[in-house]
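Only one chain comes next, encoded as structure tokens, the form predicted on its own.
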Amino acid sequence: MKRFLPLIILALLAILPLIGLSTYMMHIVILVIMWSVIGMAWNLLGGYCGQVSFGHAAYFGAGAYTAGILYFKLGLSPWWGLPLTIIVVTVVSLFIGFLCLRLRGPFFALATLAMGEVFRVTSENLVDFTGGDLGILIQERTWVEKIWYYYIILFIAAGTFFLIKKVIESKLGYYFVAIREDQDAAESLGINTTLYKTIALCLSGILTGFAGAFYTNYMGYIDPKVVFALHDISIVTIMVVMVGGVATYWGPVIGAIIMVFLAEIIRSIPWLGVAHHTFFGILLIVIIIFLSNGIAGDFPKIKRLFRIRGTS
């Protein structure tokens, strides 16, 4: 049954729009799926390979601006940004990897955080190329109905899930886990850790870039403070994975569901909406203390807890 679970869930998601969801609920579900893609991409690098990145906004923004600049400067459809993202984000990933992958632990995390901010500041100042703080507005939208965007991001998410599953269950995945557990021991066994960390970084960056390119097409507007945002992209990405479960297949999906719906609930409460960042911080602390492996990682513990309460 577990073997066919991803296909069953994919089939259910494929028919979900046919039950007559409201426009607002379709928007929320699209955001959940998009954040699932970003979370799965980060999990490949941070969860399985052990390279905790605080700068994934750089890849998200690079993908977003790849699509946006094609429209803004060349007059092409921003949908061409999806395939072109592979090239652009690979270059960005190699550049960041060259500068940051020689560092380890918190030094790597801080370096990636700095790189994300470098990309944001750079995009704000390249006014003629990126539009600066005014951003880029996509005036000619391909579709008005959200159902088409839903199926596109669902296709991206399904491809991301099965690609990561295939990678992790291959020799490449074993190398990633070996690097995460003990990089020095992995090197002593002849594993080229720099090469495989770079591969993980590029794969993670490209998948995140796909989400960014989709975001441009879906939202129709981007600016540096949105797509290169430290908190709203990089930090929330980590929270999605931490809440759902690090180094698990379903953790990013569970985390995306919780974080997106929770964000909408908090923003609907006037006196709490301005403090949603604080609320997210408290939630992360609670998860780290009581469910250090996230909901998916500590699911057996949760089941035992409810079983004990049910028998008492």
Partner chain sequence: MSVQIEVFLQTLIAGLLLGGLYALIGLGMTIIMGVMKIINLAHGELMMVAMYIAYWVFVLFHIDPYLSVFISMPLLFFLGVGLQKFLINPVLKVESILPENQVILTVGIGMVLSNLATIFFTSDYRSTPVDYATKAWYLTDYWKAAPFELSLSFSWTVSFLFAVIITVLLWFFLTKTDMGKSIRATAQDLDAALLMGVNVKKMRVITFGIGASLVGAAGSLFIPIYYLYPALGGQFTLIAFVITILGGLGSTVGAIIGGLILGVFEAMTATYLGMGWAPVGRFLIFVAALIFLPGGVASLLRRKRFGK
The other form holds:
Amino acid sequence: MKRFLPLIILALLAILPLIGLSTYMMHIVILVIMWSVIGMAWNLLGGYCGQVSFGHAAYFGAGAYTAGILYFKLGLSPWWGLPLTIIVVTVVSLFIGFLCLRLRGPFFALATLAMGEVFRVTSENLVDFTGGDLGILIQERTWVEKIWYYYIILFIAAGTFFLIKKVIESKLGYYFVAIREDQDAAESLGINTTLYKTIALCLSGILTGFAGAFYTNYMGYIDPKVVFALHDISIVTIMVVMVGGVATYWGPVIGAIIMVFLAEIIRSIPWLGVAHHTFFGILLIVIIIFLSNGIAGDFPKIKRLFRIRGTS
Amino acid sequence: MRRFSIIVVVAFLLSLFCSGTLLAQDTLKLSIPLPLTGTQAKFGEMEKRSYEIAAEEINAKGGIKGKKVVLDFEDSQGKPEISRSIAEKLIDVKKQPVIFGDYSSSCSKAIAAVADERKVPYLVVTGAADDITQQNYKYVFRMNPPNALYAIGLISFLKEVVKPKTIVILYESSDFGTSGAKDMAMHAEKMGMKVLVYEKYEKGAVDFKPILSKVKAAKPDVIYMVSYVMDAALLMRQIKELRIDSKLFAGGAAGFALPEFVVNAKDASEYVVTATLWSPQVKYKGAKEYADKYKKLFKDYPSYHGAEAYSALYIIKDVLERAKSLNPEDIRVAMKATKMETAFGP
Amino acid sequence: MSVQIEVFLQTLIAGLLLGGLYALIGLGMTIIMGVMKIINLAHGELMMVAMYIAYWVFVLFHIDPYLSVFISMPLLFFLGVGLQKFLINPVLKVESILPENQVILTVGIGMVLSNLATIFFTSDYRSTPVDYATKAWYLTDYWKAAPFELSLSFSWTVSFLFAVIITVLLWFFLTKTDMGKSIRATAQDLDAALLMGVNVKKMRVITFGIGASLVGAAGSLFIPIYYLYPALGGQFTLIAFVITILGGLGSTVGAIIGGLILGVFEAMTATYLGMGWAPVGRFLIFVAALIFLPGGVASLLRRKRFGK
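Mind pulling up the form predicted in complex with the partner chain next to the form predicted on its own we just looked at?
Full complex below, order starting with the chain above.
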């Protein structure tokens, strides 16, 4: 049963649009899936390999701009951005990895944060290449109906999920966890930590880049402040994973549901008004105080809590 | 028991989700996306108040087609995804036949794309970047004169009064600033002015002195700045500190037109002209009443953003009353024919 | 030629003054991060709170923003102590896979603080209309024959001097008092400090309080030259990070040198490369410091002292 759970959920998701959701709901669901892709990608690097990145917006934005510039400069369909992202983001990841991976802990976190900002400001200033602050507007989007976008992002998400599962269950995954638990010990056992960290970073970056390229196609408008945003992309990514559950397969998905779907519900409560931010902030604080490994990570704890309630 | 409680919670959340859809017969519910939190919240708030003033007036005079207007504000937080969520929700769940509002250009573009695809008319209220209506969108209308007009207004003034030879252009790093500065540079060159420094800055910068000392060394006749309020105030203050004397400091609308500017820049804000689209003193019908009312309620004069919002609701009222029915296609036809004078102008 | 010199000197002055203020923002962060290894993303929001305190104190009681340092510092101290005691300590206590999960906590705190400010004070831009806002000293006023003109802003200079005084006081506190020494011990080696009988838990609470009150002072000093709105925190959090890394974790002297370097570097990029690039300069120097000088300026100082 448990082995087939991902397939069952995938099948359920595949028939979801057939029951006739409104486009509003479809939009939210698409965003949830997109954020789970980013979350899963981050989780590979941060959760399993222990390298907490504060700059995933760099990869997201690189992916988004790959697609955008193809359209803007060459007049090609931005969908070509998806395959091309692999090359572009690999280069970006190797560059960032080369600079930042020699650092550890909070230093790595802060260095990646800075890299994300460097990318934003650079793309703002390279006006001829990126359109600068005017951004890139793609007028003819491929489809009006959401259903195609839905299947594409679902396909990407499913691919990401199984890829990460495969990686984590392979030797590579054990190396990653070893690096997370104790880098020095891992190194003394003969693991080439720099190599494996770079692999994790590249994989994570490419998967995030896919989400970015998809974003360009789906939203039809990007500008540096949106796709390279520190708070709205990089930090939200971290929250998606940490709220959902670090180093779990389903954590990012649950996190994305909370960060997008629940946030939207809370935002829509009429009597809360502007205060929805406070409400959501308090919710995050409560989650992290009581479930410090996230919802999926501390699932046994929740189960226990409910059982005690149930018996008494 | 446990299952039951989960069902209750889910039902509660769902009811919250759908509660917006209930429509009473004799009211017309209009939802407006606005940035009520985040860095743009200031403008969102000002527009919100202005919409409310307009709605109250309209209701006092019998509403739209006899229906009472009820406004509902959705916080877009200045994020395009959320603006799009709201637009999809308005079109799909609330079946609102017309969309208007939002503040920043990026949010307006996100909504415009959706509205055009779904064939629902969208009235851009304050997204000032020019390319938004130059996209052959059939369903997107704007009431805000394109950004280029800011520059044109000033240029004619410069030509007749100051006759400068050199100009310095400073602008903030946003699409509003970029396009405003580009237009100004174009016009200035056409007039035979030399652009000595053409430079942008990061919004919210603390210290402008490095760039200003460069400006000072260039000795321009005119300094033209495209900035939002507080950047504008800081710029003027630091210009004064550095004793830069040009013939004229010119502001491109956005920041220099806000009432706070005068308070915050203190004595620095002399010799400043701005090309603004609107000020409480203009002689359009209703402008003064609106400004006084706003002042009375919030102890503060509104800027043109508020006036635009205020007028937007009147335009919507006018359009809805002329439209044959409340379906998007008829509204589009009516909107296309719109020509009216509001407190904001023609 | 003299114009070139004037531009250069004026840029240098601007950079130094800005750097002093940056240093004060960075000080609070460096202390918190040095002792607890916490990445405090609510740092800028704490500054925002302090600025609102200074603002309201000015509006309601007409107390000069510079004097309100003495009000905002203790208030922020208690706010910091409260946050640490009731929110951060419980999270730090639990063993979790990634210790960085406190990031969510500080993001959440920041969200709540800035949103509460929006609710209570609206999101209007505010500043204190003090009458010395545009006052400045000019070189030509004192030396008539000066070949070029330089100006020194009054409010910036006062803020800068305050920043220096506070740094010196803090340095004395950390190196000369028992409590300061315990804090530094906690920063260097938590377990060893525990064994030596330092009350680590209490030190953490106090440290966070001190960090918050320092950024509170920065808020009070910033309001005469800057402005205020609820969402202003983010950019200052970033600046604080840069200075912390540049100066070295937990080092007061490092922070002030780091702040000055950053200020001058930023001003120079703004003048000679374009102001749009100034933030790139900021982050490049940051990354360069991380890679070539991971211990920050402080490690250089230390090497000098104990090198032989």
